[in-house]
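Form predicted alone, single chain, as structure tokens, below.
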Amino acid sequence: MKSENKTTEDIIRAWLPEEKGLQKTVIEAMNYSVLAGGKRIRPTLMREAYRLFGGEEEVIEPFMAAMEMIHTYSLVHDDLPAMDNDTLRRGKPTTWSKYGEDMGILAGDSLLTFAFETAAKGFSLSAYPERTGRAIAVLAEKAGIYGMAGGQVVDVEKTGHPVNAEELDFIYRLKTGALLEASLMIGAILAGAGEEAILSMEKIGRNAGLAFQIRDDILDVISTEEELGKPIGSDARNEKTTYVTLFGMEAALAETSRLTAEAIAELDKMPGDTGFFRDFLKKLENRTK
């Protein structure tokens, strides 16, 4: 099947490990976690960014799968008893509640490691190995202590304690924004975009991440468990400071709109048809789940 005819879901499934061997249980838990649903926002954005800058090689595919694996690992670990202690994710039992806490931990660990094994396959799929190397470096930075994991550290440490606006911004920029930044940057890098364009894509991802997380805060208050496919009110239950608790609902809605408008304005610097990204950002601002 030609790359352009593959859906994001096709690509993710194609790069998952086979469920065999003595370690089969953890592989089943990994695949269960990835295939439990989800909007596939990050790999889809990555592919669209790649196309926006003229990318045509299959090298984007292992990076799309790797990104979803990393995102999924973060959710698997977020749900653990030591973290958010959630038993429902995307309308299904969370990984740890289905396979046990031990396998939940190992499934997350294995997804993170397998993601980089998968991304490294990009070296054999591109005529530009230096782009692949840089994309892997961005993926590692945005997933690690200077990205998503760093944001999670502060989020966990501050649970049950007062959080000021600067700390909340740090948590949201890293915990949620970093992988969106990476998705857009990697798409641009692998397609050979210039430095200014890569920085613009990073900024768009940062704004989208902040808007996404603030919208999550809003939905945790106004939505239902049926709509979200996960428990609502978990922020209040876990004594977490959110944008809504810190600034109020009206300010949260206004900030989501501001961030979205700023990201859309940044798109004016981009080449070609940016309609997909404009539509995505508006849908993000008004999403209900």
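What we label the rigid core is the largest C-alpha set whose atoms superpose within 1.5 Å from one form to the other. Numbering follows the first chain given and starts at 1. All values derive from a computational prediction rather than experimental measurement. Compared with the form predicted together with a further copy of the same chain:
Once the rigid core is overlaid between the two forms, residue 215 counts among the residues whose Cα shifts by 2 Å or more.
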Given for the second form:
There are 2 protein chains.
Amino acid sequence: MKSENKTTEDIIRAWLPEEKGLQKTVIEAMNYSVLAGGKRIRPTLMREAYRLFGGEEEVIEPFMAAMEMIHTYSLVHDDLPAMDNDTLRRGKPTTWSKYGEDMGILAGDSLLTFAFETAAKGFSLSAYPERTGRAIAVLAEKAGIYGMAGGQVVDVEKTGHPVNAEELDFIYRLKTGALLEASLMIGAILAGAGEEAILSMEKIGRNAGLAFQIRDDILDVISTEEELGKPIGSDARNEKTTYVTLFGMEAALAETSRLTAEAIAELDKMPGDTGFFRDFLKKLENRTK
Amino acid sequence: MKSENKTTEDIIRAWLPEEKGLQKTVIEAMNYSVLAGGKRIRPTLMREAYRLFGGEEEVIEPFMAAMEMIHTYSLVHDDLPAMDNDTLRRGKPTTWSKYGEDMGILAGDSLLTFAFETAAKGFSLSAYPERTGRAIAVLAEKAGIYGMAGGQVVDVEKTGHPVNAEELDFIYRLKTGALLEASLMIGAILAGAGEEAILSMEKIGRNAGLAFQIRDDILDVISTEEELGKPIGSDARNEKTTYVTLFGMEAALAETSRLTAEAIAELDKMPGDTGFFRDFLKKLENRTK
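For comparison with the form predicted alone, provide the form predicted together with a further copy of the same chain.
Following is the full complex, with the preceding chain placed first.
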């Protein structure tokens, strides 16, 4: 199939490991976790960024799949009994509750490792090994202690404790923002974009991650259970520090607008059609669920 | 310090993350785990292989550290309550028992991710991005479901169940052998060795891993508690399938000799001084603890 005719879902599926061999159970658990649903936001953003900067190689495909594997591993480990102890995700049993706690740990580990194994296959699909190498570096950095995992650590440590503004910013920026930053940056890097454009993509990702999190806090107050599909007011009941509890509703709404406007100003510097990203940012700012 | 004057330990320490920032706890847990001891066999083998093929760049250093981080992550997760539930390793509290189960999971995840972040720094330390890229691919492949993690999965699934010869070979080859293979291969790859030499190094690693495991089975029968530093006869008491229970002591001794001789025959094809590897293989074959 020609690359442009493949959906993001097609691409992710094509790079999953085959369910065979003596280690079949863990591969089933890995694929179950990835295929349990999700909006595929990160690989879609990556692909759009790649297109924006004129990328035409197949190298983007293993990176799209790798990004979704890393996002999935983080959910699989978050759900573990020693973490959030969740038995359901998107209406289906979580990986550990279906395959056992040991397989939950191993499936997460294996998804994380397989993400890098998959990304490294990009070297044979690109004429630019430096770009592929840098994309792997960004993938690791934004997934690790200076990225998503760092945010997760502080979030875990602060559960049940008061959080100050600096800590809240750190958690929001890293836990959600880091992989959005990486997705946009990797698309740009693999397409050969210039340094300034790569930095702009990082900023757009950071702002989108923050706006997403603050909007979550807002919706927990102003939405309805019907609209949101889950109980509202849970942050207040759990005495959770959010952007709204720290700074108030008005400031929260102003901040999501500011973050969105700032991201759109970065898009104004870009060549080509940035309509996809504008729509994405506007939807994030105004989403009701 | 000039590269040749640094010990393996110096190199590993130099690439560990700094203990600062809001995510400091997990960084402390990562460094605690890596610095809890260990013989540094894998990075030492990697460095010797690099030297054997004339490697002179600094790129080997982040890969040595990355290999030890991956080995360490596997121990940290193996020790978790849902896995082996070990509270002590080398006489010290295991990571989870010191930092909590959630931090144990996150420290393992972070070490695994940081290993790739560290290895990717190799791109700026080498004039050969293709070599660095291939070394990252080998690192991921040998750590993942077709390597160490695959062996670990089957080992976990078979605990308390009978194991046949094919399964035992799979577990032994992957659980220990895969990272030894990767260490030797990465040293050769980064130094620019030819394909045949890289395959030879892989074979030496595989044989060394198998010989190491079978020797473990032998020592559990013929050693003494004083010599081994732990109770002997535990395999028989736990009705564990080992190479000795499957094939008998004579066959086990013959197989370690055969594996060692085969590995040494590969060394005979190599240029330069292979004394280090010969000594290593002979010590593995005849070790008493």
